[in-house]
Amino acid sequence: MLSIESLSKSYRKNNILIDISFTVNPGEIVGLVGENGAGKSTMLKILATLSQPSAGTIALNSLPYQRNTKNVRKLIGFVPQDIALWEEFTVEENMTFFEKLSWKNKTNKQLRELCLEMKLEKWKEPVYTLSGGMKRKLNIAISLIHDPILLLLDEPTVGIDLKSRKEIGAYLQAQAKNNGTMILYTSHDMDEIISLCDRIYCIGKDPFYYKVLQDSGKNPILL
């Protein structure tokens, strides 16, 4: 389980996040909305050991944070807005390449079965000459290499035609049901969020959000 506890974020005398709690449970896939400047992307670079939080507390599997950074790492997997990728390299190689990275050894054979799962049939194919989706898919597979049980992703469908968004949504479904994968999301698509989450919480003081989910049916948690 991902426990955050009285979590406060400030720059200088700029309040990002204050006192926010809430838990993501394994096999669990949790969604993070509100506004811009919410503090959306701020937690989840916390959460990736990019940023230190100003006051409060994380633990993954009672593993705490502060004193655990490097194991706490092998654990996460994140996945930035910016898609993150070596253009001029194929698919093959950028996949390779992050691997050599990575905590865990993988074969050729099994980066390729990764991509395959996710729908990525490309292989050779330099990454300059994908789609959008593609891109996105790949960012994902990369992110997964190492096996982390908690995948944090950024608006990872942002941009990107409806058959990607939807194979990427099934492929994350999958990923929480069978391994068990903790997953936090951040969308400003809200059909998306309604449909792929099992819990959302609303970040900062904006009501529209929490109006919406509400309306759908859903039962939104006030950050």
Ligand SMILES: Nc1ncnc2c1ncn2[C@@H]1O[C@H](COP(=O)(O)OP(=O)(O)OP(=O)(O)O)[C@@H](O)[C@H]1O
Second form
Amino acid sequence: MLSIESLSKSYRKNNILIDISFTVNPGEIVGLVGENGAGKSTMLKILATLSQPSAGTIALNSLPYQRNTKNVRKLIGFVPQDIALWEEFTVEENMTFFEKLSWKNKTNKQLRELCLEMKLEKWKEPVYTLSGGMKRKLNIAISLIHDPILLLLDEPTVGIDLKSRKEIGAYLQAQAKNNGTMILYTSHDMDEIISLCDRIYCIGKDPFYYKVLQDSGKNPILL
Ligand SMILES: Nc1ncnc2c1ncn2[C@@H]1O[C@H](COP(=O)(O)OP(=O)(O)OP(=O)(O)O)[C@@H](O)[C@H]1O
Ligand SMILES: [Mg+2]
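Can you return the structure of this protein in the form predicted in complex with this ligand rather than the form predicted on its own?
Next comes the full complex, this chain leading.
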């Protein structure tokens, strides 16, 4: 379980996240929604150990973040809001490169299968020739190479066509169900959030998303 307790984050005098507590259970897909600037990416970066909270505690399967950054990192997959790939390399070369950096040894066949599960078939093509949706899929596949128990996705489906979005959604659901992976993801697409998430948290000052979700019959949780 991922558990966040009384977490706050300020940039100078700007309080972005204030006293936030929530949990994510194994096998659960949890949505984090809120207006632009609400602090979603800030929260995911902190959970990915790339930024420090100003206050509060985080634990992953009872392992406190503070004293175990290295070990915690091995358990986490992170897909940042901006795509991060080697554009001149092929899909295969990108997968192999990131496999070398990961803590797991995967065969070429396993890496290829991971891409195929995401419906990413262009194994020998350079990344600059791929569409935005395919790049996204590759970014997600890379984040899963080391079999993380927690997957953090920052707007993984933005600007992607409906078919690819559905494929990504189906893949995430299978990942949560079959491997018990905890998935925390952000999106501005409320239909997608409603259909994919087991639980939805709302952050930020604007209650707009909270109201939309309530009206659709969901039980969003205000952080
Ligand atoms: N490194 C930083 N230094 C100072 N302020 C920052 C920094 N990173 C983020 N912020 C501020 O923190 C606030 C939250 O930003 P964040 O990117 O987390 O929002 P978000 O909810 O992800 O928004 P969006 O929906 O646009 O992606 C913003 O006001 C932003 O300007
Ligand atoms: Mg963001």
